[in-house]
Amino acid sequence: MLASLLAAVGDFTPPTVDFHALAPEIVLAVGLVVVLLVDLFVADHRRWITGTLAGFFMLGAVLPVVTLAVIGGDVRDALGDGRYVVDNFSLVLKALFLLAGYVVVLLSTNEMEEGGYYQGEYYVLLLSSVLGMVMLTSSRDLISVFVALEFLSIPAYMMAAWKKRDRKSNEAGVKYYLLGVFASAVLLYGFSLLYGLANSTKLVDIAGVITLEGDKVGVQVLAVAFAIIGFAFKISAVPFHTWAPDTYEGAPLPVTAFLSVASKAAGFVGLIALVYLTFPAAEEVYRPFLWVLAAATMTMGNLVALKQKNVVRLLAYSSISQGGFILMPLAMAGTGDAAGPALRAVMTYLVIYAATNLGAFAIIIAVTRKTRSGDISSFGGLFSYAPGVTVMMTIFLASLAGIPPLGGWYAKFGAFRAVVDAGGGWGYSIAVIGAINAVIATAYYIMLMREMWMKPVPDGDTTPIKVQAPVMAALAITGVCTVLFGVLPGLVSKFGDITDLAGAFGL
């Protein structure tokens, strides 16, 4: 036995590793270790340096993303076996996650310093979660997809409960953890069925088996359903959304911003990989499934948002609703020639939504530092003592509502154009439902605007709001992107040009 083992080792050819393609992940991994080590040796009053280092490594990981985009070619096989690839699709999403992570670092700086939290551990977990998201964009194998998903999820469970002495934060972490673990179990069961059917973990190999033909159609349908349900939890799609409002309200606000943008986008990355690479022949299963999820998510999210009295819960249900709008074109991805436009619409929406929602949470962080309240009524009369903050919040809310000429209108326009171009009963019906929900969503965004512009200050305190420098930097980044993406939509359309972005998707 030993002789045969040695012979096998002697014949073993190590995989060819493309270190340039893996450079963003390597930079984040190095940053994770550096932040952990620095936190062990610096004095308590200098723990702020861990946040600076985390931001530095987030931006540092963007540099190889840029070089890969410029000189990397169309598709790079990082490990030589097609299980981990770097194409233009993954590069855009890597940049999105890294820049969103950097903005979250800016939003976290003062919160961590003043709240008595463990700063070093927090930034280690944040870097770990972003690393999982970056890995997920390139994963083309069931195992790597699941490992990346858990790598991003487990740190997020702990960050949600980071306010250790706060009951709501503890509740947020427990709910997120329990439902997240359940979702992972459902997803893993679906993956096990896919592996059993194809005897392979590569997504492209599984696609050749999921044809809805033969004597195993029932198992194929079950595998598709369980895989989609697993990711539906991650994107808080109705009826798998119950964890989101309580988690968003209880978690520290920077963590809530992170979950509402980066974590949600990561869930859509997994869905995109399944729809385009693994289930191209299972349209008859995933289309009605995603259609129902999109319609229910938009409608339920908007209707419940209308009743909210807490601004964070309002944005939580707004985030759920926005997920429904992103699902809308994805549901039509397999209809006719709609694959490319649908993917373009989803990519564009993710980029614009990230900038807009992070900006809205930056405003909430700035305002609640003064009011110490998350009630919508605490925003009353905001314009009278913080006009600049009010104008910025109005821009972000108008963008979320899809009002021209801000970025949100172009995101919604792309989503509606994709489903209308797909045509048929499925496309036109979801477009009508989406249009109705767009009107409903505008109502609660305008309600918050009215509170800021027209209502009196609830306690008479008109002391100006002092926006901290890191939060101001985050506002500048997100505000500029929100306006430019609407005024100059050609900028974001380049990121969503799926003619070149598709890479391994072959579109």
Second form
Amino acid sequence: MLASLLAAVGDFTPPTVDFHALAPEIVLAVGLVVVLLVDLFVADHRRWITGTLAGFFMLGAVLPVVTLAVIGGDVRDALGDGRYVVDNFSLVLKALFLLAGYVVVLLSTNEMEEGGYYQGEYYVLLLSSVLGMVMLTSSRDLISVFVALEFLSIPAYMMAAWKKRDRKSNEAGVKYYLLGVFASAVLLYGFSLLYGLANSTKLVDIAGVITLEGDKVGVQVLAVAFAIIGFAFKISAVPFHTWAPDTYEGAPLPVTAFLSVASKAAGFVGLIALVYLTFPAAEEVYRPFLWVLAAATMTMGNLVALKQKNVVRLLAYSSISQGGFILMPLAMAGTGDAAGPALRAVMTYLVIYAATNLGAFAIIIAVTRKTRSGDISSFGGLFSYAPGVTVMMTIFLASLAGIPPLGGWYAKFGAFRAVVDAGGGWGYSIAVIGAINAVIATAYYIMLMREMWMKPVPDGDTTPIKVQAPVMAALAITGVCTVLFGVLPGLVSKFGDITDLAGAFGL
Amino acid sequence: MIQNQQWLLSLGVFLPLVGVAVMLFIPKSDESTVKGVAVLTAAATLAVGIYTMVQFDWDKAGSLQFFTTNKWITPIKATYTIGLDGISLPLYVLSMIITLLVMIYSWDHVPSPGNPKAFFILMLVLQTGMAGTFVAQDLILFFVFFEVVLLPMYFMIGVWGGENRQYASLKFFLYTMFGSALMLVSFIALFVVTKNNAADPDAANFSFQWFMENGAGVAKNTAIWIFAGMFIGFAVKVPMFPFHTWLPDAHTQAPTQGSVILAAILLKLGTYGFVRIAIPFLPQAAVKWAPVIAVLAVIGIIYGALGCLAQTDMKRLIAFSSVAHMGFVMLGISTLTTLGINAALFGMVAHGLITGMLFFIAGSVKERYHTLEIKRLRGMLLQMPKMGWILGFSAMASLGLPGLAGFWGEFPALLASWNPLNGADLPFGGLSLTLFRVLTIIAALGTVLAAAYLLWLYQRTAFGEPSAEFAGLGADGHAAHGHDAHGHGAADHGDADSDGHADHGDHEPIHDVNKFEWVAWTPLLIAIVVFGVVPQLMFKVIDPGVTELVKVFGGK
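Cool, the form predicted alone is there; where's the form predicted together with the partner chain?
Below: every chain and molecule of the assembly, starting with the one above.
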């Protein structure tokens, strides 16, 4: 009826909506509402239902992603104007975000129930944040990119402060919020410049204008730089990383896991959209920019990680440095014929890193539940009384360190391959910096392994660790993925073929 | 290449993992079942290895056999390609033999803090990594197997090692990791460069064959840089001077089993990498690098020997002798001649057998005396005559006595370095005759030093009367006699005295070689003699492959 009214007013034609393409988003939106409603009507002791429902809807949303992937073929233009697109690139990432969201639900179940947190609201926020991420993967327009980004960020600010009686958690939330909003402002400023230059919010239109030629080069450079900085906050690239360690340490552990994996991946999705779709021709600007960010991020992240005494802070800095490795191929995306390998490397890295890091957090959740301490020394002697947990953690840490035959090695390999493919001074120099950093990184992963395998139990308390069923499930998923991606990396490297994204250029 | 029985090598490589999978389901407390399954797996693996030898076509030792190639990581052009030729075969089978023997030895020698389940699992995982490295015919596959051994060895040293194990294991890990990171970058660079040079870039892949065909075409300066990355990766593993500093620490702190595997197999991964990858793929760079390698090798020989003379700990001494022996191997490789590389490959196996044996003895001595300090050990021949004789035999083998295996690694290497690859008309040029001849003379001095430190070690530990603190512990009359004669002399040993008395109560009587040790050691001892007397057994297998390999230099 609205449409007909509008049609009467002007020459408005309703967009042809491809509901199949939008199905994952719709399922999530429905889930969001259902969880919110159910939360109103269930008794306190049954609040766990909200968690189960949230997990159910996350998995439910994977279904249409699978059907869309199976049908495959053309790029689906969900709203008929090329601003919201479903292609293989976005499908892979949608699946990644939904599954990561599901694992976070698994990790949250016990934590939320035992900690006396608001449960229903938590899962509503989690679902909204995941919905924002899922939308971001398809957005091909400045407005929808920005809306999706805020959609995924704002719930995350609140989730970071979810331990509301804990000062550190409050600090985490506030810090994340203030810096996040600041980053959004910077990003928005960059977007406004892009729009001003191109007179269009559509990414492909902008790509045609940002060529670093003509009389507005200065503005173009500024726009590119601001847009990148906006996302650099999101992926906690040095020097925009300062929020990350405090936020990670203060937030509830499942939220930390979520932030360090899904939220970071979302930032990279944004960067990919910028580098590949918005200003591919501005290579001269974004390459040195991202090159410096990548080098600084991995080096700083690593060096600071070496000194950490708290395991969550350790993983926070490790995740910063991993971000540097993911940035590395992105910086070289426009050089030589590295575009394809670089995109593939980033995608592969994101998928493998997600599995591995979520697994590591699952272990930390299981262990700290017993030790009630985040100190690295509280992992001492874990091998003597919890060998299974120790071996799993060793697998995750070795994967993060990039030791074959675990997933991480292939992720790192892809990144190196892409920059060497790009070649030239930029490519080779970042490859060497990366190689040196890869070794520094192993030092702190090994440090944690040493704690578990070789150090004595700190307080002599060797009661076995009981891993809750949901955490066990999360461990099974992430563990299998970590090993499988390492032994048969072909499974994951199918994703991120350049042609998958190329569909978007044509629109 | 011969594509017969394609399943055979995969079976040999992955069978240990099947054992691991079974062992995961056995409770930790059921120690004898755990050990039984592990030893059985290792035995089955060796059986596969022996069957492989039987099926191996000895007349075609120069070409790859049991060759298989399969898709693996298609997007990066890495394939699952494995094959076995005469160069790999001895090392492949050696890794299986050593693993089995080490396991048998471990039956009643599980080092503190126990937990045989984890210990045996780590050894089986190591076995897969080692065997896989020797059969891999794809650079990425090689890299993966090469790295698989890293973590198990790290844990073996770090958990079951000596006093200073955490430091030693970390050092081992970081050194190796540093080497392999640069190595990986150079592998990728080599791939990208050959791909860009190729007429048909789409045909590029990571198989050894591709690099054999295209590596020589890489521009010389680029090749020299790529070689540098590989050089560091492999040289750390060998280890060559000046990258060797992790080795004495790792060996001294590692449990006996770890030391044996490390010395016998893991070090060979580095030298094997030079022979199989760095040199044939980039011959133009190899010729430029050979003098550097040779000089470092000879420094290693002399430095290792001098290091040995300065050691007070028996195990550390053996570790330093490894640096010297691997120096001979590298010297052989650096000549780029058939003779030199043959000698190097022989030396690798011989060093594996002999130094492995020496580490076994060191472990058993440590177990009995609770110390390896040379000045506290005396009169082993009186107290444990069999052990003493075995030590003597192994020391003789190690110093390169003709008639034992060690000789055939060292002597031909020296011969080869007198006549290195030479001649300006060769496709990639020759090597400096003068330099290599000078190096030969210095290296020959190294053999004299080797005799000195080994005989001196033997003299100090095996001859004479048992020292006072252990004198009463002998199982037979000799030791009792020693006790009577020197009972009073104990007061002279001010520092050892208090220790000695404190330990005294804990010591069990010192017994000679036990049955597990006999089972584990006899095959090694026999092999040392057999290969010493009939070196042709091994040279026959290695030579065709080496001849094939050296053709690339156009030399002899």
